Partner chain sequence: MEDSLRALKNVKIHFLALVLTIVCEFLGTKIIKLPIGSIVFFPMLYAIVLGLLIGLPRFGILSLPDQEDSSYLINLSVMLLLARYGTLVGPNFFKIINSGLALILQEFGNLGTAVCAIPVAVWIGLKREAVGAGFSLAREGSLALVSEVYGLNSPEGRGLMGVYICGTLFGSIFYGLMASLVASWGIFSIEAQAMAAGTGSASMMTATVGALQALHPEKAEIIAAYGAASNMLTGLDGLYMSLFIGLPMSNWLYKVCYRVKYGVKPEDEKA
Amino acid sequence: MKINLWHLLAILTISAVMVLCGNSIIYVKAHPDASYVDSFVRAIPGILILYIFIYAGVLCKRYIPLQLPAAAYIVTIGCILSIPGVPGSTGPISQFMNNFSGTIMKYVGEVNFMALTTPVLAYAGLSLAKDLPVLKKSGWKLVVVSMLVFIGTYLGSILIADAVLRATGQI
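Could you give me the structure of that single chain in the form predicted on its own?
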(Lines of atoms letter the chains of each structure in order from A and count residues from 1; the text may use other names and numbers.)
(Lines give C-alpha, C1' and ligand atoms only; values in the text may rest on other atoms or scores of the structure.)
Protein backbone atom coordinates (compact mmCIF):
# COMPACT_ATOMS: atom_id res chain seq x y z
CA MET A 1 0.00 0.00 0.00
CA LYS A 2 1.39 3.38 -0.99
CA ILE A 3 0.83 6.15 1.48
CA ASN A 4 -0.22 9.54 0.19
CA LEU A 5 2.78 11.88 0.53
CA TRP A 6 0.58 14.73 1.82
CA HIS A 7 -0.80 12.45 4.52
CA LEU A 8 2.78 11.48 5.38
CA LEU A 9 3.71 15.16 5.72
CA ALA A 10 0.74 15.71 8.03
CA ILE A 11 1.60 12.68 10.16
CA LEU A 12 5.26 13.70 10.34
CA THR A 13 4.32 17.24 11.34
CA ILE A 14 2.03 16.02 14.13
CA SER A 15 4.73 13.60 15.30
CA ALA A 16 7.37 16.33 15.19
CA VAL A 17 5.26 18.61 17.37
CA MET A 18 4.68 15.73 19.82
CA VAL A 19 8.42 15.00 19.94
CA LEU A 20 9.25 18.68 20.46
CA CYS A 21 6.78 18.94 23.35
CA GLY A 22 8.11 15.74 24.94
CA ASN A 23 11.67 16.89 24.38
CA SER A 24 10.94 20.20 26.11
CA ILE A 25 9.45 18.47 29.13
CA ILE A 26 12.40 16.08 29.44
CA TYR A 27 14.93 18.90 28.99
CA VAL A 28 13.32 21.15 31.59
CA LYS A 29 13.11 18.23 34.05
CA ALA A 30 16.85 17.69 33.63
CA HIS A 31 17.67 21.43 33.64
CA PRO A 32 15.21 23.19 35.98
CA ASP A 33 16.55 26.64 35.13
CA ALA A 34 15.76 26.19 31.40
CA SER A 35 12.49 27.32 29.85
CA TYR A 36 10.09 25.20 27.82
CA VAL A 37 10.15 27.61 24.87
CA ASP A 38 13.95 27.67 24.67
CA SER A 39 14.21 23.89 24.78
CA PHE A 40 11.41 23.61 22.21
CA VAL A 41 13.15 25.98 19.77
CA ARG A 42 16.54 24.42 20.45
CA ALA A 43 15.41 21.01 19.17
CA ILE A 44 13.69 22.24 16.00
CA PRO A 45 16.76 21.92 13.69
CA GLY A 46 17.35 18.32 14.85
CA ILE A 47 13.71 17.43 14.29
CA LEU A 48 13.82 18.99 10.81
CA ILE A 49 16.91 16.92 9.95
CA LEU A 50 15.18 13.73 11.13
CA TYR A 51 12.06 14.83 9.23
CA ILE A 52 14.12 15.13 6.01
CA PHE A 53 15.69 11.68 6.58
CA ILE A 54 12.25 10.11 7.01
CA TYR A 55 10.76 11.80 3.98
CA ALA A 56 13.79 10.89 1.83
CA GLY A 57 13.53 7.27 3.00
CA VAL A 58 9.86 7.10 2.08
CA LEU A 59 10.61 8.60 -1.34
CA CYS A 60 13.37 6.00 -1.85
CA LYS A 61 10.91 3.24 -0.90
CA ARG A 62 8.46 4.60 -3.44
CA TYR A 63 10.83 5.08 -6.38
CA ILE A 64 13.61 2.49 -5.95
CA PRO A 65 12.39 -0.87 -7.23
CA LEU A 66 13.74 -2.97 -4.33
CA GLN A 67 11.53 -4.76 -1.83
CA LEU A 68 13.00 -3.01 1.22
CA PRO A 69 10.99 -1.32 3.95
CA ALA A 70 11.16 2.46 4.22
CA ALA A 71 12.85 2.07 7.62
CA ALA A 72 15.85 0.46 5.90
CA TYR A 73 16.25 3.46 3.61
CA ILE A 74 15.80 5.91 6.48
CA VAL A 75 18.45 4.20 8.61
CA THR A 76 20.84 3.93 5.65
CA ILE A 77 20.47 7.61 4.75
CA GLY A 78 20.92 8.65 8.37
CA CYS A 79 24.01 6.48 8.83
CA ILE A 80 25.67 7.62 5.61
CA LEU A 81 25.10 11.30 6.29
CA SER A 82 26.32 11.06 9.88
CA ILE A 83 29.57 9.24 9.08
CA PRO A 84 32.34 11.73 9.89
CA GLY A 85 34.25 11.21 6.63
CA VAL A 86 36.00 8.23 5.15
CA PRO A 87 38.81 6.98 7.42
CA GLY A 88 42.27 7.55 6.01
CA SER A 89 41.20 9.98 3.33
CA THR A 90 42.02 13.64 3.19
CA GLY A 91 40.89 16.38 0.91
CA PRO A 92 38.03 18.80 0.47
CA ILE A 93 35.30 16.14 0.22
CA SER A 94 36.44 14.45 3.43
CA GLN A 95 36.64 17.83 5.18
CA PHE A 96 33.16 18.73 3.94
CA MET A 97 31.75 15.38 5.15
CA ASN A 98 33.39 15.87 8.56
CA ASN A 99 31.80 19.30 8.94
CA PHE A 100 28.46 18.11 7.53
CA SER A 101 28.19 15.07 9.78
CA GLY A 102 29.34 17.11 12.77
CA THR A 103 26.56 19.60 12.14
CA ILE A 104 23.99 16.81 11.81
CA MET A 105 25.18 15.14 15.01
CA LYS A 106 25.15 18.44 16.88
CA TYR A 107 21.55 19.28 16.02
CA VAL A 108 20.12 15.76 16.22
CA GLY A 109 21.87 15.38 19.58
CA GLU A 110 19.53 18.03 20.97
CA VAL A 111 16.58 15.66 20.52
CA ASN A 112 16.10 13.25 23.42
CA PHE A 113 15.74 9.59 22.51
CA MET A 114 12.80 9.04 24.88
CA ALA A 115 10.92 11.91 23.24
CA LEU A 116 11.32 10.13 19.90
CA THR A 117 10.07 6.79 21.19
CA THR A 118 6.72 8.09 22.44
CA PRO A 119 5.10 8.56 18.99
CA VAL A 120 6.66 5.33 17.75
CA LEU A 121 5.09 3.38 20.61
CA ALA A 122 1.77 5.14 20.04
CA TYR A 123 1.80 4.12 16.38
CA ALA A 124 2.75 0.56 17.34
CA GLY A 125 -0.23 0.46 19.68
CA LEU A 126 -2.54 1.73 16.96
CA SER A 127 -1.15 -0.84 14.55
CA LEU A 128 -1.77 -3.59 17.09
CA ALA A 129 -5.32 -2.39 17.66
CA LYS A 130 -5.93 -2.75 13.92
CA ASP A 131 -5.32 -6.50 14.25
CA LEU A 132 -7.42 -6.94 17.38
CA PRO A 133 -9.76 -9.56 15.83
CA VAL A 134 -6.75 -11.74 14.97
CA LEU A 135 -5.47 -11.33 18.54
CA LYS A 136 -8.85 -12.38 19.91
CA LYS A 137 -8.76 -15.54 17.79
CA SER A 138 -5.29 -16.42 19.08
CA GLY A 139 -6.49 -16.37 22.68
CA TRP A 140 -4.49 -16.70 25.88
CA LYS A 141 -1.74 -18.78 24.26
CA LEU A 142 -0.48 -15.70 22.43
CA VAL A 143 -0.20 -13.82 25.74
CA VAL A 144 1.86 -16.63 27.28
CA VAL A 145 4.15 -16.86 24.25
CA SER A 146 4.57 -13.07 24.20
CA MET A 147 5.46 -12.96 27.89
CA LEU A 148 8.02 -15.76 27.43
CA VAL A 149 9.55 -13.93 24.46
CA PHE A 150 9.76 -10.66 26.44
CA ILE A 151 11.31 -12.39 29.45
CA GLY A 152 13.76 -14.31 27.25
CA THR A 153 14.79 -11.17 25.40
CA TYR A 154 15.24 -9.28 28.66
CA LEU A 155 17.31 -12.03 30.28
CA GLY A 156 19.38 -12.48 27.11
CA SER A 157 20.09 -8.75 27.03
CA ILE A 158 21.18 -8.84 30.66
CA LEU A 159 23.56 -11.74 30.00
CA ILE A 160 25.09 -10.06 26.94
CA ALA A 161 25.46 -6.70 28.71
CA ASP A 162 27.01 -8.35 31.75
CA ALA A 163 29.49 -10.29 29.61
CA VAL A 164 30.49 -7.19 27.63
CA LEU A 165 30.85 -5.03 30.73
CA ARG A 166 32.98 -7.69 32.43
CA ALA A 167 35.10 -8.20 29.31
CA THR A 168 35.78 -4.47 29.01
CA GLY A 169 36.53 -4.11 32.72
CA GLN A 170 33.64 -1.77 33.43
CA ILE A 171 32.39 -3.95 36.33
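By rigid core we mean the largest C-alpha set that fits within 1.5 Å across both forms. Numbering follows the first chain given and starts at 1. Note that the structure is a prediction, hence the values are computed from the model and not measured. First, how it differs from the form predicted together with its partner chain.
- Core-superposed comparison between the two forms: the C-alpha position of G125 differs by no less than 2 Å.
- Core-superposed comparison between the two forms: CA of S146 displaced by 2 Å or more.
- Residue displacement note: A10 has its CA displaced by under 2 Å between the two forms (rigid core superposed).
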Given for the second form:
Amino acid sequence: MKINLWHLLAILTISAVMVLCGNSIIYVKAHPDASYVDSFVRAIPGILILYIFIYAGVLCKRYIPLQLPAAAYIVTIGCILSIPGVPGSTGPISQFMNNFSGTIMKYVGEVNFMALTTPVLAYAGLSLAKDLPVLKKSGWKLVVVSMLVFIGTYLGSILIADAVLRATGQI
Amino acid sequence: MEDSLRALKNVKIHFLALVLTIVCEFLGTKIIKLPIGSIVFFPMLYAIVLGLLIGLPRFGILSLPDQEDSSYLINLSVMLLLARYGTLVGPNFFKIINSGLALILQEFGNLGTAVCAIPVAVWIGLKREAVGAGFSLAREGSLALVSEVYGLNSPEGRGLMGVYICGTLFGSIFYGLMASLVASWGIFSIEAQAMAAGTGSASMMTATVGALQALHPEKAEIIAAYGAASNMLTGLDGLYMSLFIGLPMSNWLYKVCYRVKYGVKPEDEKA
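Having looked at the form predicted on its own, could you now put up the form predicted together with its partner chain?
Full complex below, order starting with the chain above.
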Protein backbone atom coordinates (compact mmCIF):
# COMPACT_ATOMS: atom_id res chain seq x y z
CA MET A 1 0.00 0.00 0.00
CA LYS A 2 1.58 3.28 -1.08
CA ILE A 3 -0.24 5.99 0.76
CA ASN A 4 -0.41 9.60 -0.34
CA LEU A 5 1.74 11.50 2.17
CA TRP A 6 -0.71 14.44 2.35
CA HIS A 7 -3.61 12.11 3.15
CA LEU A 8 -1.42 10.53 5.82
CA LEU A 9 -0.67 13.96 7.30
CA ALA A 10 -4.36 14.87 7.42
CA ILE A 11 -5.41 11.56 8.98
CA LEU A 12 -2.58 11.69 11.54
CA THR A 13 -3.61 15.21 12.47
CA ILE A 14 -7.23 14.19 13.03
CA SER A 15 -6.02 11.35 15.28
CA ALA A 16 -3.57 13.69 16.99
CA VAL A 17 -6.39 16.07 17.95
CA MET A 18 -8.20 13.15 19.61
CA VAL A 19 -5.01 12.05 21.37
CA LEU A 20 -4.40 15.60 22.62
CA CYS A 21 -7.97 15.86 23.93
CA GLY A 22 -7.65 12.54 25.77
CA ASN A 23 -4.16 13.46 26.96
CA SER A 24 -5.34 16.74 28.43
CA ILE A 25 -8.24 15.01 30.21
CA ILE A 26 -5.80 12.51 31.75
CA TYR A 27 -3.42 15.34 32.71
CA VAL A 28 -6.10 17.42 34.39
CA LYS A 29 -7.30 14.36 36.33
CA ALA A 30 -3.78 13.99 37.72
CA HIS A 31 -3.23 17.76 38.21
CA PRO A 32 -6.61 19.29 39.13
CA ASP A 33 -5.15 22.83 39.05
CA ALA A 34 -4.15 22.64 35.36
CA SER A 35 -6.40 24.02 32.63
CA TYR A 36 -7.57 21.85 29.73
CA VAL A 37 -6.21 24.24 27.12
CA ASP A 38 -2.69 24.43 28.63
CA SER A 39 -2.63 20.65 29.02
CA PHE A 40 -3.68 20.28 25.37
CA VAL A 41 -0.94 22.61 24.14
CA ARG A 42 1.92 21.24 26.25
CA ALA A 43 1.85 17.84 24.46
CA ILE A 44 1.92 19.29 20.92
CA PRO A 45 5.75 19.32 20.54
CA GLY A 46 5.83 15.65 21.55
CA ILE A 47 3.22 14.80 18.94
CA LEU A 48 5.25 16.62 16.28
CA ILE A 49 8.32 14.53 17.18
CA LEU A 50 6.16 11.40 16.74
CA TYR A 51 5.20 12.74 13.27
CA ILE A 52 8.90 12.88 12.37
CA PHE A 53 9.40 9.23 13.41
CA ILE A 54 6.35 8.20 11.37
CA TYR A 55 7.43 10.01 8.21
CA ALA A 56 10.99 8.69 8.56
CA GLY A 57 9.52 5.17 8.90
CA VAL A 58 7.14 5.52 5.95
CA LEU A 59 9.94 6.85 3.73
CA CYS A 60 12.28 4.04 4.86
CA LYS A 61 9.68 1.50 3.79
CA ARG A 62 9.29 3.23 0.46
CA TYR A 63 12.98 3.43 -0.42
CA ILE A 64 14.65 0.52 1.38
CA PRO A 65 14.17 -2.68 -0.68
CA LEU A 66 13.41 -4.99 2.28
CA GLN A 67 10.06 -6.67 2.84
CA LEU A 68 9.49 -4.88 6.15
CA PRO A 69 6.30 -3.04 7.14
CA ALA A 70 6.49 0.69 7.92
CA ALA A 71 5.53 -0.18 11.51
CA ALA A 72 8.87 -1.96 12.02
CA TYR A 73 10.83 1.12 10.90
CA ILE A 74 8.72 3.51 12.95
CA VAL A 75 9.21 1.56 16.18
CA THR A 76 12.92 1.04 15.53
CA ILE A 77 13.60 4.71 14.78
CA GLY A 78 11.80 5.82 17.95
CA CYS A 79 13.69 3.21 19.94
CA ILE A 80 17.17 4.11 18.66
CA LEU A 81 16.72 7.87 19.05
CA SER A 82 15.58 7.51 22.66
CA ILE A 83 18.43 5.25 23.86
CA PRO A 84 20.39 7.12 26.54
CA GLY A 85 24.19 7.01 26.65
CA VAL A 86 25.86 3.77 27.81
CA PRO A 87 25.55 3.64 31.62
CA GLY A 88 28.79 4.68 33.35
CA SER A 89 30.39 5.97 30.15
CA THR A 90 31.39 9.65 30.04
CA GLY A 91 32.69 9.70 26.44
CA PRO A 92 31.47 12.43 24.06
CA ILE A 93 29.19 10.08 22.07
CA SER A 94 27.55 8.86 25.25
CA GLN A 95 27.15 12.45 26.43
CA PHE A 96 25.59 13.47 23.16
CA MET A 97 23.19 10.48 23.15
CA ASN A 98 22.22 11.25 26.71
CA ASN A 99 21.39 14.90 25.93
CA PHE A 100 19.68 14.05 22.65
CA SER A 101 17.47 11.26 24.02
CA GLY A 102 16.81 13.36 27.11
CA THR A 103 15.45 16.20 24.98
CA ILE A 104 13.30 13.85 22.92
CA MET A 105 11.88 12.18 26.01
CA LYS A 106 11.19 15.54 27.68
CA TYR A 107 8.71 16.38 24.92
CA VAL A 108 7.46 12.90 23.96
CA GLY A 109 7.01 12.06 27.64
CA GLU A 110 4.24 14.68 27.76
CA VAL A 111 2.15 12.38 25.54
CA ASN A 112 0.60 9.77 27.81
CA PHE A 113 0.91 6.31 26.30
CA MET A 114 -2.64 5.26 27.13
CA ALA A 115 -4.01 8.46 25.56
CA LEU A 116 -2.59 7.23 22.25
CA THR A 117 -4.52 3.97 22.43
CA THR A 118 -8.05 5.28 22.90
CA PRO A 119 -8.61 6.84 19.43
CA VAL A 120 -7.17 3.74 17.72
CA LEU A 121 -9.52 1.50 19.66
CA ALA A 122 -12.41 3.89 19.00
CA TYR A 123 -11.85 3.46 15.25
CA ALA A 124 -11.46 -0.29 15.82
CA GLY A 125 -14.70 -0.46 17.81
CA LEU A 126 -16.59 1.49 15.16
CA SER A 127 -15.47 -1.01 12.51
CA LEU A 128 -16.37 -4.18 14.43
CA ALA A 129 -20.11 -4.60 13.99
CA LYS A 130 -19.57 -5.79 10.40
CA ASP A 131 -17.60 -8.82 11.65
CA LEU A 132 -20.29 -10.08 14.04
CA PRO A 133 -22.20 -12.22 11.50
CA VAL A 134 -18.98 -14.10 10.64
CA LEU A 135 -18.51 -14.87 14.31
CA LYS A 136 -22.06 -16.22 14.54
CA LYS A 137 -21.30 -18.50 11.61
CA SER A 138 -18.01 -19.78 13.00
CA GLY A 139 -19.82 -20.81 16.13
CA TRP A 140 -19.39 -21.15 19.85
CA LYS A 141 -16.77 -23.89 19.60
CA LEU A 142 -14.27 -21.53 18.02
CA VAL A 143 -15.06 -18.89 20.64
CA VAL A 144 -14.16 -21.39 23.36
CA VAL A 145 -10.97 -22.37 21.56
CA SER A 146 -10.06 -18.69 21.11
CA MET A 147 -10.26 -18.06 24.83
CA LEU A 148 -8.04 -21.07 25.51
CA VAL A 149 -5.60 -19.78 22.91
CA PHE A 150 -5.40 -16.41 24.71
CA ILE A 151 -5.01 -18.06 28.12
CA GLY A 152 -2.42 -20.56 26.89
CA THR A 153 -0.27 -17.95 25.17
CA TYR A 154 -0.29 -15.62 28.15
CA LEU A 155 0.26 -18.18 30.90
CA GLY A 156 2.88 -20.07 28.89
CA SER A 157 4.96 -16.91 28.51
CA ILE A 158 4.51 -15.87 32.14
CA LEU A 159 5.60 -19.28 33.45
CA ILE A 160 8.81 -19.25 31.40
CA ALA A 161 9.66 -15.58 32.03
CA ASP A 162 9.02 -15.96 35.75
CA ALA A 163 11.14 -19.11 35.98
CA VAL A 164 14.05 -17.55 34.06
CA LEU A 165 13.94 -14.31 36.05
CA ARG A 166 14.00 -16.31 39.29
CA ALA A 167 16.75 -18.65 38.07
CA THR A 168 18.97 -15.72 37.08
CA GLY A 169 18.26 -13.94 40.35
CA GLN A 170 16.71 -10.85 38.76
CA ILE A 171 13.62 -10.90 40.96
CA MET B 1 -5.14 6.06 -2.75
CA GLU B 2 -8.88 5.97 -3.22
CA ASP B 3 -9.32 4.37 0.19
CA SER B 4 -7.32 6.99 2.03
CA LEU B 5 -9.20 9.91 0.49
CA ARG B 6 -12.60 8.31 1.09
CA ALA B 7 -11.73 7.51 4.71
CA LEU B 8 -10.29 10.98 5.22
CA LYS B 9 -13.50 12.62 4.02
CA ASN B 10 -15.73 10.49 6.29
CA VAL B 11 -16.47 13.23 8.82
CA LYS B 12 -19.06 11.10 10.62
CA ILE B 13 -16.48 8.47 11.60
CA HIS B 14 -13.95 11.06 12.81
CA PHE B 15 -16.60 12.86 14.80
CA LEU B 16 -17.83 9.65 16.47
CA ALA B 17 -14.26 8.58 17.27
CA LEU B 18 -13.55 12.00 18.81
CA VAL B 19 -16.70 11.87 20.95
CA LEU B 20 -15.88 8.29 22.01
CA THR B 21 -12.33 9.28 22.96
CA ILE B 22 -13.48 12.21 25.09
CA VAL B 23 -16.29 10.29 26.79
CA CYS B 24 -14.08 7.28 27.51
CA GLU B 25 -11.21 9.36 28.91
CA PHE B 26 -13.63 11.19 31.20
CA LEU B 27 -14.92 7.84 32.49
CA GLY B 28 -11.29 6.99 33.29
CA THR B 29 -9.72 3.88 34.79
CA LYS B 30 -11.78 1.86 37.25
CA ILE B 31 -10.54 -1.03 39.37
CA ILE B 32 -13.24 -3.42 40.56
CA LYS B 33 -12.40 -5.92 43.30
CA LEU B 34 -14.07 -9.31 42.96
CA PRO B 35 -13.65 -12.45 45.08
CA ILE B 36 -11.59 -14.05 42.27
CA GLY B 37 -9.28 -11.02 41.89
CA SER B 38 -9.31 -7.44 40.61
CA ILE B 39 -10.55 -6.42 37.20
CA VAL B 40 -9.35 -3.22 35.60
CA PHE B 41 -11.49 -1.28 33.16
CA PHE B 42 -9.87 1.53 31.21
CA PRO B 43 -10.74 3.93 28.40
CA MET B 44 -9.58 1.83 25.44
CA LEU B 45 -11.86 -1.01 26.55
CA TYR B 46 -14.89 1.30 26.78
CA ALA B 47 -14.01 2.63 23.34
CA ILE B 48 -14.17 -0.83 21.73
CA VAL B 49 -17.46 -1.79 23.37
CA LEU B 50 -19.21 1.54 22.76
CA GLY B 51 -17.90 1.64 19.19
CA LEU B 52 -19.25 -1.85 18.54
CA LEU B 53 -22.65 -0.89 19.99
CA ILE B 54 -22.85 2.28 17.85
CA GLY B 55 -22.11 0.16 14.78
CA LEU B 56 -24.88 -2.39 15.36
CA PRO B 57 -27.13 -2.51 12.27
CA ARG B 58 -30.34 -2.00 14.30
CA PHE B 59 -29.32 1.58 15.12
CA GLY B 60 -28.66 2.39 11.47
CA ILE B 61 -25.93 4.87 12.36
CA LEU B 62 -23.03 3.29 10.49
CA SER B 63 -23.23 1.85 7.00
CA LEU B 64 -20.92 -0.90 5.80
CA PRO B 65 -18.69 1.58 3.90
CA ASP B 66 -18.48 3.69 7.09
CA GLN B 67 -17.19 0.65 8.96
CA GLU B 68 -14.73 -0.13 6.19
CA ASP B 69 -13.42 3.44 6.37
CA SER B 70 -13.06 3.10 10.11
CA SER B 71 -11.22 -0.18 9.67
CA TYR B 72 -8.84 1.54 7.23
CA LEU B 73 -8.21 4.40 9.64
CA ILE B 74 -6.98 2.01 12.36
CA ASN B 75 -3.87 1.26 10.29
CA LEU B 76 -2.88 4.93 10.08
CA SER B 77 -3.92 6.23 13.49
CA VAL B 78 -1.99 3.36 15.09
CA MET B 79 1.24 4.89 13.73
CA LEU B 80 1.29 7.52 16.49
CA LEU B 81 1.07 4.69 19.01
CA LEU B 82 3.86 2.78 17.26
CA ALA B 83 6.14 5.82 17.28
CA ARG B 84 5.58 6.15 21.02
CA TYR B 85 6.26 2.41 21.51
CA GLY B 86 9.81 2.88 20.31
CA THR B 87 10.33 5.60 22.92
CA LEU B 88 9.16 3.20 25.64
CA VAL B 89 11.86 0.72 24.73
CA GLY B 90 14.78 3.11 24.06
CA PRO B 91 15.17 4.72 27.51
CA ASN B 92 15.18 1.24 29.12
CA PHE B 93 17.37 -0.29 26.43
CA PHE B 94 20.18 -1.44 28.72
CA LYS B 95 17.81 -2.78 31.33
CA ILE B 96 16.04 -4.80 28.64
CA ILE B 97 19.36 -6.17 27.33
CA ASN B 98 20.09 -7.34 30.88
CA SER B 99 16.85 -9.33 31.01
CA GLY B 100 17.40 -10.54 27.47
CA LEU B 101 17.41 -14.24 28.37
CA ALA B 102 14.00 -14.20 30.06
CA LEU B 103 12.61 -12.03 27.28
CA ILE B 104 13.83 -14.38 24.53
CA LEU B 105 12.93 -17.65 26.26
CA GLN B 106 9.39 -16.49 27.09
CA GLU B 107 8.77 -16.43 23.35
CA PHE B 108 8.55 -20.22 23.60
CA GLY B 109 5.63 -19.68 25.94
CA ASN B 110 3.51 -19.24 22.83
CA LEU B 111 3.62 -23.04 22.69
CA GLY B 112 1.36 -23.07 25.74
CA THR B 113 -1.23 -22.03 23.17
CA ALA B 114 -1.40 -25.45 21.50
CA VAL B 115 -1.18 -27.39 24.78
CA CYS B 116 -4.14 -25.47 26.18
CA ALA B 117 -6.30 -25.22 23.09
CA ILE B 118 -5.94 -28.39 20.97
CA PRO B 119 -7.08 -31.04 23.49
CA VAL B 120 -10.22 -29.08 24.31
CA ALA B 121 -10.84 -28.28 20.64
CA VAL B 122 -10.77 -31.99 19.78
CA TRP B 123 -12.81 -32.86 22.84
CA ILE B 124 -15.67 -30.53 21.85
CA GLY B 125 -15.69 -32.09 18.40
CA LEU B 126 -13.58 -29.95 16.09
CA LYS B 127 -11.59 -31.89 13.49
CA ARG B 128 -8.81 -30.33 11.38
CA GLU B 129 -10.21 -26.91 12.35
CA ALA B 130 -8.56 -27.54 15.72
CA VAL B 131 -5.06 -27.35 14.23
CA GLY B 132 -5.67 -24.03 12.49
CA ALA B 133 -7.39 -22.58 15.53
CA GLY B 134 -4.97 -23.78 18.19
CA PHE B 135 -1.44 -23.44 16.85
CA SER B 136 -0.97 -19.70 17.40
CA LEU B 137 -2.60 -16.49 18.51
CA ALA B 138 -3.87 -16.17 14.93
CA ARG B 139 -2.71 -12.71 13.97
CA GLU B 140 -1.75 -11.54 10.49
CA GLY B 141 1.45 -13.61 10.30
CA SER B 142 -0.48 -16.81 11.00
CA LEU B 143 -3.02 -15.92 8.30
CA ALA B 144 -0.20 -15.66 5.79
CA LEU B 145 1.30 -18.93 6.99
CA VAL B 146 -1.91 -20.97 6.89
CA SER B 147 -3.00 -19.60 3.53
CA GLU B 148 0.37 -20.77 2.23
CA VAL B 149 0.36 -24.23 3.84
CA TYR B 150 -3.34 -25.24 3.80
CA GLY B 151 -5.19 -22.41 2.03
CA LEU B 152 -7.70 -20.22 3.84
CA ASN B 153 -10.66 -22.24 2.52
CA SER B 154 -9.44 -25.45 4.15
CA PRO B 155 -10.74 -26.63 7.55
CA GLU B 156 -7.48 -25.36 9.07
CA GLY B 157 -8.09 -21.98 7.47
CA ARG B 158 -11.64 -21.82 8.85
CA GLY B 159 -10.38 -22.63 12.35
CA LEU B 160 -7.77 -19.92 12.10
CA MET B 161 -10.24 -17.34 10.80
CA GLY B 162 -12.54 -18.05 13.74
CA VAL B 163 -9.81 -17.31 16.26
CA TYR B 164 -8.60 -14.34 14.21
CA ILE B 165 -12.06 -12.77 14.27
CA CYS B 166 -12.55 -13.50 17.98
CA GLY B 167 -9.16 -11.90 18.63
CA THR B 168 -10.17 -8.80 16.69
CA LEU B 169 -13.55 -8.61 18.39
CA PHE B 170 -12.75 -9.27 22.01
CA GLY B 171 -9.01 -10.02 22.20
CA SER B 172 -8.08 -6.73 23.86
CA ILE B 173 -10.93 -6.91 26.33
CA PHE B 174 -10.12 -10.51 27.21
CA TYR B 175 -6.42 -9.74 27.62
CA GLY B 176 -7.13 -6.67 29.77
CA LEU B 177 -9.41 -8.62 32.11
CA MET B 178 -7.23 -11.75 32.21
CA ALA B 179 -4.09 -9.71 32.91
CA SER B 180 -5.72 -7.81 35.77
CA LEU B 181 -7.04 -11.04 37.32
CA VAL B 182 -3.69 -12.86 37.10
CA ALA B 183 -1.81 -9.81 38.40
CA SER B 184 -4.08 -9.43 41.41
CA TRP B 185 -3.30 -13.01 42.50
CA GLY B 186 0.30 -11.96 43.15
CA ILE B 187 1.76 -15.37 42.24
CA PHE B 188 4.01 -14.28 39.37
CA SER B 189 6.39 -11.35 39.24
CA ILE B 190 5.02 -8.28 37.51
CA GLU B 191 8.09 -8.23 35.24
CA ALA B 192 7.28 -11.71 33.93
CA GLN B 193 3.69 -10.66 33.26
CA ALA B 194 4.85 -7.57 31.37
CA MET B 195 7.09 -9.75 29.20
CA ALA B 196 4.15 -12.03 28.43
CA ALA B 197 2.13 -9.04 27.22
CA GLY B 198 3.84 -9.06 23.83
CA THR B 199 1.77 -11.33 21.66
CA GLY B 200 2.33 -9.74 18.27
CA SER B 201 -0.92 -7.78 18.53
CA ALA B 202 -0.45 -4.13 19.45
CA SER B 203 -3.93 -3.77 20.92
CA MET B 204 -3.78 -6.92 23.08
CA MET B 205 -0.34 -5.90 24.33
CA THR B 206 -1.59 -2.42 25.17
CA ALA B 207 -4.60 -3.76 27.04
CA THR B 208 -2.36 -6.05 29.08
CA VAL B 209 0.13 -3.28 29.82
CA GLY B 210 -2.70 -0.91 30.76
CA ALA B 211 -4.16 -3.41 33.23
CA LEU B 212 -0.77 -4.18 34.80
CA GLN B 213 0.05 -0.47 35.09
CA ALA B 214 -3.24 0.31 36.80
CA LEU B 215 -2.47 -2.30 39.48
CA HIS B 216 1.26 -1.44 39.78
CA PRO B 217 1.56 2.29 38.99
CA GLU B 218 5.00 2.41 40.65
CA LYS B 219 6.41 0.13 37.93
CA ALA B 220 4.53 1.70 35.02
CA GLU B 221 7.61 2.55 32.99
CA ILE B 222 9.31 -0.84 33.10
CA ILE B 223 6.01 -2.64 32.45
CA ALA B 224 5.52 -0.66 29.26
CA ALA B 225 9.15 -1.19 28.24
CA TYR B 226 9.05 -4.98 28.67
CA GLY B 227 5.64 -5.21 27.00
CA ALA B 228 6.75 -3.21 23.97
CA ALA B 229 10.06 -5.07 23.72
CA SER B 230 8.45 -8.51 23.83
CA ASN B 231 5.86 -7.39 21.30
CA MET B 232 8.64 -6.32 18.94
CA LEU B 233 10.35 -9.66 19.49
CA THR B 234 7.18 -11.62 18.71
CA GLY B 235 6.80 -9.56 15.55
CA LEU B 236 10.26 -10.77 14.51
CA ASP B 237 10.16 -14.43 15.53
CA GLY B 238 6.43 -15.21 15.67
CA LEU B 239 6.19 -16.60 12.16
CA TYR B 240 9.19 -18.90 12.63
CA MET B 241 7.90 -20.09 16.01
CA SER B 242 4.61 -21.01 14.36
CA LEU B 243 6.17 -22.64 11.31
CA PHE B 244 8.86 -24.73 13.00
CA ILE B 245 7.34 -25.45 16.40
CA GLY B 246 3.69 -24.36 16.73
CA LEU B 247 2.28 -26.10 13.65
CA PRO B 248 4.23 -29.39 13.95
CA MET B 249 3.38 -29.61 17.63
CA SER B 250 -0.29 -28.87 16.98
CA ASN B 251 -0.46 -31.58 14.33
CA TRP B 252 1.12 -34.06 16.73
CA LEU B 253 -1.19 -33.06 19.59
CA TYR B 254 -4.16 -33.33 17.24
CA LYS B 255 -3.25 -36.92 16.31
CA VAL B 256 -2.77 -37.91 19.95
CA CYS B 257 -6.01 -36.31 21.12
CA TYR B 258 -7.93 -37.71 18.16
CA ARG B 259 -6.83 -41.25 19.04
CA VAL B 260 -7.78 -40.73 22.67
CA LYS B 261 -11.25 -39.46 21.80
CA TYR B 262 -12.23 -41.61 18.82
CA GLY B 263 -9.90 -44.61 19.32
CA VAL B 264 -8.72 -44.49 15.68
CA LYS B 265 -6.17 -42.53 13.69
CA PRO B 266 -7.51 -39.38 12.07
CA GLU B 267 -8.62 -40.33 8.55
CA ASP B 268 -8.07 -36.88 7.05
CA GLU B 269 -4.42 -36.91 8.03
CA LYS B 270 -1.95 -34.96 5.96
CA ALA B 271 1.74 -35.70 5.70
